[in-house]
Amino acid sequence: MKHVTILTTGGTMAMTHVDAARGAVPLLTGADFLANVPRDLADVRVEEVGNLPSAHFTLEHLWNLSRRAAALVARDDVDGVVVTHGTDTLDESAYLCDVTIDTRKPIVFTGAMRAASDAGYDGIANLVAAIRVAASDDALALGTLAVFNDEIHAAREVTKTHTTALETFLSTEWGPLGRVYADRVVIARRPTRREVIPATRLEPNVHLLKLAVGMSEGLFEYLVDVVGARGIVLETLGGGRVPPWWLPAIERAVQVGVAIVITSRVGAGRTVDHYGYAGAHRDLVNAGCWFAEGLSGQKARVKLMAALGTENARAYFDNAG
């Protein structure tokens, strides 16, 4: 029987309604989860890392969680790890594990959209599916995963797409890797594994800005000149475009050593185009920006924080989108 360790961190999955709080708060423990998990899935153990809404997570929480998952999958007596996590920032925590942990063993994130006191609580169903994946040989060497609604998604690709829907976690460009059935785990495609970043820390002074029509570059300049940002991720327009009045500020930031990473606000697809007007993709290439390989803005920030925790951050980003 496979050995799976569950790391619990809180989130809606651990929440139940409390009258005094006038809403749901995280109260359920690992023992509560174990009591509802079938014994024939795996030899399941639980470690309680925390019990917080993921909106309360700090970078220290994020880093420590990834280091604990890394330590567990390095052990001979652990075949897979499941992380229960709030859905607000789950894609960031999962992607940090994916990009910093070099392992063939499954690390599987899951959570719930409904609290345990709500009708139709989805937490246990998602947890059971995640354990099945973590204990499956078919899930080896897929990188870190997210499992919701019996769908298996790559951490690099998955994102939360709806504030309340049960089917909120989707891989908008390529779709799920596979599905969990009652009798087996089916993997329909295997993603190309990218490099693992040997980060020793996360650089905290990294920021994320989303561009919109007519937007001033003032906040960008504030981050460079006053905050002293080490890195800034720009969710640019379309396939990697900015208003022309942003170009001088971007060029100056690169010249003073700020890592400027380009992604798109669209939500899927690489940053690339064939335009020749000012502010188009080629101007960002010529300015010395780095490109985030189709990542969302929040994941590009996670990657940049990890990369800046190494001796050669530049090596982990594309030259031209």
The other form holds:
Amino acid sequence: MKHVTILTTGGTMAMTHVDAARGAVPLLTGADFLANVPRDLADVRVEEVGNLPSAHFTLEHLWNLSRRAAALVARDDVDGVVVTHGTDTLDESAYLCDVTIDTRKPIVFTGAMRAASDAGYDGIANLVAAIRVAASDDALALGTLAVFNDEIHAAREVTKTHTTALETFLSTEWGPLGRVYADRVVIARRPTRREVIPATRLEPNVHLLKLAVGMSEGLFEYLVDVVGARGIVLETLGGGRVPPWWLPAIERAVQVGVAIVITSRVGAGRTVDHYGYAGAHRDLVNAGCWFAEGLSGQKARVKLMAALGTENARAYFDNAG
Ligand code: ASP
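Now that we've seen the form predicted on its own, could you pull up the form predicted together with ligand ASP?
Let us now look at the entire complex, which starts with that chain.
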């Protein structure tokens, strides 16, 4: 029988309505989860890392969670790890594990959109599916995964796309890797792209800005000049465009050594174009920006924080798209 360790961190998965709080709060324990997991899935152990809404996570929580998952998959008596996590920032924690942990063993994130006190609580169904994936040989060497609604997604690709829908976790560009069926786990495609950054820490002074039509570059300049940002991720327009009045500020930031990483606010796809007008992709390449190859803005920030925790951050980003 495979050995699977569940790391619990909180989220709606662990929440139930409490009158005094006038809403759902994280209260379920590891033992509550274990009591609902069929015995024949795997030899399942539980470790409570925390019990927080994911909006309460600090970078220290994020880093420590990834180090605990790394330590577990390095052990001979652990075949796979499941992490229960709030859905609001799950894609960021899962991607941090994906991009910093060098393992063939499955690390599988899951959560719930409905609290245990809500009709149709989805926590246990997602937990059981995640354990089955963590215990599956077919899930080896896929990187960190997210399992929701029996769908298996790559952490690099998955994102929360709807504020309340159960089917909120989607891989917007390429779709799920596979599906959990009643009799087996089926992997239909394997991700071609896996990279591991040997980060020893997360650089905290890294920020994320989303561009919008007619927006001033003032906040960007504030981050460079006042905050002293080490890195800034820009969610640019379309396939990598900024208003032309942003260019001098971006060029100046690159010159003073701030890592500027380009992503798109669109939600799927790399940043690349063929335009010749001011502020288009070509100008960002010429300015010396780095490119995140289809990562969402929040994941590009996680990657940049990890990369800046190494000696050679530049090596982990593309120079053109
Ligand atoms: N607020 C919750 C969180 O901790 C949402 C969830 O888990 O779905 O992210």
